[in-house]
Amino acid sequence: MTKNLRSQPPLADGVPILGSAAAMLADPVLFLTKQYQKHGAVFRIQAATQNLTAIVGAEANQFVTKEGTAHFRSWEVWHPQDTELGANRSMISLDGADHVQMRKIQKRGYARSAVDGRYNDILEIVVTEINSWQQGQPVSVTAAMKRIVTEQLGQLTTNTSPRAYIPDLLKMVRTMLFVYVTKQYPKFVLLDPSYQRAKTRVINFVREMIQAHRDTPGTREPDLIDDLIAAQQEYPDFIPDQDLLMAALGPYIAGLDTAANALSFVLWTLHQNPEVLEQVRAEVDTAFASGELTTQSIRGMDVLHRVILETMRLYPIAGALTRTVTKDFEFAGYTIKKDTNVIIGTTVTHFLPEYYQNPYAFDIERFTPARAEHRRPGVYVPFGVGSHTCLGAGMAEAIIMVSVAGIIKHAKLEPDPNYKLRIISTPTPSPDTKFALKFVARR
């Protein structure tokens, strides 16, 4: 029997010429949520010159998890960024068997286990940052978190400090993402001398780091760069030099903004909820009672863990995925054609009352065993879905957990009562540059 498929999906709300562009730029997840509640799981978006088909909801997340490899590719979205750095391809632009192999090569470098036993290293970076703060003065939170996370990523994944290159990394990564991924900047900004200088410095830094690893094999526990070099020796055609350089940059491209912005949002939610902050402070003091953090003491910080889960629900860093359809498929009564540009509204489910009680409220009790609102397929997805689910999710969670614990342990901070949270795209969501916490005292 022939299925009774509907005609073209409905068009999302918009204005003449610009369509939905302004709403998408302002808050894409909120826009997708409202359109899902109005139109259902499939709708079209016209945003300036872009035309997208949105698939949204728990069923969409489950579909991508089960069928995504067969129906979607990432090449069109991410390959232009590869070419900007002279690479042929990267883990994020690949799909299919090559993507699986690239993930396997890099898996250990991004694993949560790379953090185990290195808590003191993470904390030392946090304390170094705190020592630069002036008592009684405001701390620009997001900028501070970017300094912390960039150094942590470098030390954990490559055993190399990127501290001297943090401004260059921020400039290069953000500009490329704005131009090639979110398309918020025109391509001519790539000609900006300040961008070109930053790009040159970063590439030279990475080349020197790779060479230093080649020159000192066996002198450390193998890290991401060691694993890439070993894979290149075994599969020279699979990872040529230019692709190895791109892979070595991966932690900064994938994690610099995302982990730092998530950490900033955690500090925001904690300091907006003083009762919860006091519970976390008590947990942290207990965890440090023996002098230093251990895996067991970290696992004992249940309140902090639920704070992080709830913050990542309310302020998802990877709110949606953009893909290209590789072959026709049917979803929610529509046929989505090959070569259609699709946006998958992965985190719309975070804001649906059918899954979360009072979804826009900060409520860490929703993650208790008694409620477990997130324990349903496709309902809680802060790290994406499908074959491209964030490889470093475990590492990111550990970095955020230990960093927050270190900040709470060593610094007393106070919020500005006059500040109202404003979220900007950098290009991932972030509190704006006015978000500051006053450094009251060391603890």
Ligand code: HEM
Contents of the next structure:
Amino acid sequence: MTKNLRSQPPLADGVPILGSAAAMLADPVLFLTKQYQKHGAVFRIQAATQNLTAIVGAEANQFVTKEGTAHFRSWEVWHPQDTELGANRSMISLDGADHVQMRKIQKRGYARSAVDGRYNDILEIVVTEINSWQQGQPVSVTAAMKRIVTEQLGQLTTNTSPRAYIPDLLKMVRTMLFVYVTKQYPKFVLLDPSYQRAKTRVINFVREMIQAHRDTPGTREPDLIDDLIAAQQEYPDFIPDQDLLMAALGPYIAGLDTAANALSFVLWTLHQNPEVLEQVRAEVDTAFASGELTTQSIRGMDVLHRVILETMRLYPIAGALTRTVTKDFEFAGYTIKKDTNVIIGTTVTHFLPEYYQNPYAFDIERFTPARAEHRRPGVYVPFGVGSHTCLGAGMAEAIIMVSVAGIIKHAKLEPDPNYKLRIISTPTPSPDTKFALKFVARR
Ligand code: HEM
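Form predicted in complex with the named molecule, following the form predicted alone:
Below, the chain from earlier opens the complete complex, with every other chain and molecule after it.
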């Protein structure tokens, strides 16, 4: 029996010429949510020169989880960024069997277990940052969180301090994302001498780091770089030098802005909810009562964990994914053709009242076992869906838990009552640079 498929998905709201570009730039998840509520699970978006088909909702997330590998590829979206470093490919741009192999090689380096036993190292980085704050002065939160997370990622994944290169890493990673992935910047910005300087410094730093690892095998617990070097020795054609360099930058490309911005949003939600902050403070003091944090005491910080879950629901850092269709498929009554550019509105489900009571309210009770609103397939997806699901999710969660605990333990901070949250996109969303907390005192 032939199915009755409709011909064209409806066109999302927009204005002549620019289409939906302004709305997509301003708040893509809000736009996708409104269009889903109006048109259903599939619609077309015309945004300036880009034409996309959106697939949205819990069913779309489940479809990508179950059948994404057969129907989508990441290559067109992510490979242009590889070319900037002369690399052939990277984990995020690969698909199919090669992606599986690359992910296997890098799994251990990104695993949560890379954080086990290193809580004190993570905390020391937080304390060093707090020591640089002036009592009575505002602390610019997103900048401070970037400093903390960059150093933590460098230490955890490569046993190397990137501290001297933080501005270069930020400049390089953001420019590459803006030019090659979101395509919001024209290519000529790559000629800017400040970008070129940052890129040269970062490449030299990473080359030296790789060489230092080659020179000192077996002197540490193997980290991401050791695993990449070992894989290169075993399969030289699979990871040539330029691809190894690209992979060594992976923690900064994938983890720096994402984890630092999530951490900034957590400090925002905590300081907007003083009763919750008090509960977290009590929990943190208990966790530190025996001196050091342990896996056990971290697990005991249930309120903080729910604050983080709720913050990642309300302020998703990677709200949607883009892909190219590999072969025709049917979804929600439409045929989506091979080579269509698709946007998967993954985190739209975070804002749907059918799953989350009063979805725009900050409410950590929704994550209690009694309500467990997130425990339905495809409705809570801050780390993406399908084969490219965040490989650093466990590490990100551990970094955020321990860092917030360290900040709450050692610093009393106060919000500015006049500040209204403004979210900027660089291109990952974060509170703007005016978001500051006053450093009242050490605790
Ligand atoms: C709260 C913080 C984070 C969020 C919300 C986040 C989210 C995501 C999402 C949505 C993807 C999928 C991208 C796609 O399918 O196109 C992804 C991939 C990835 N993330 Fe994260 N991420 C976070 C932190 C981190 C950290 C800290 C690391 C590393 C230390 C990391 C490493 C990766 C890697 C390596 C991939 C690529 C996986 C693959 O291609 O198979 N992420 N992340």
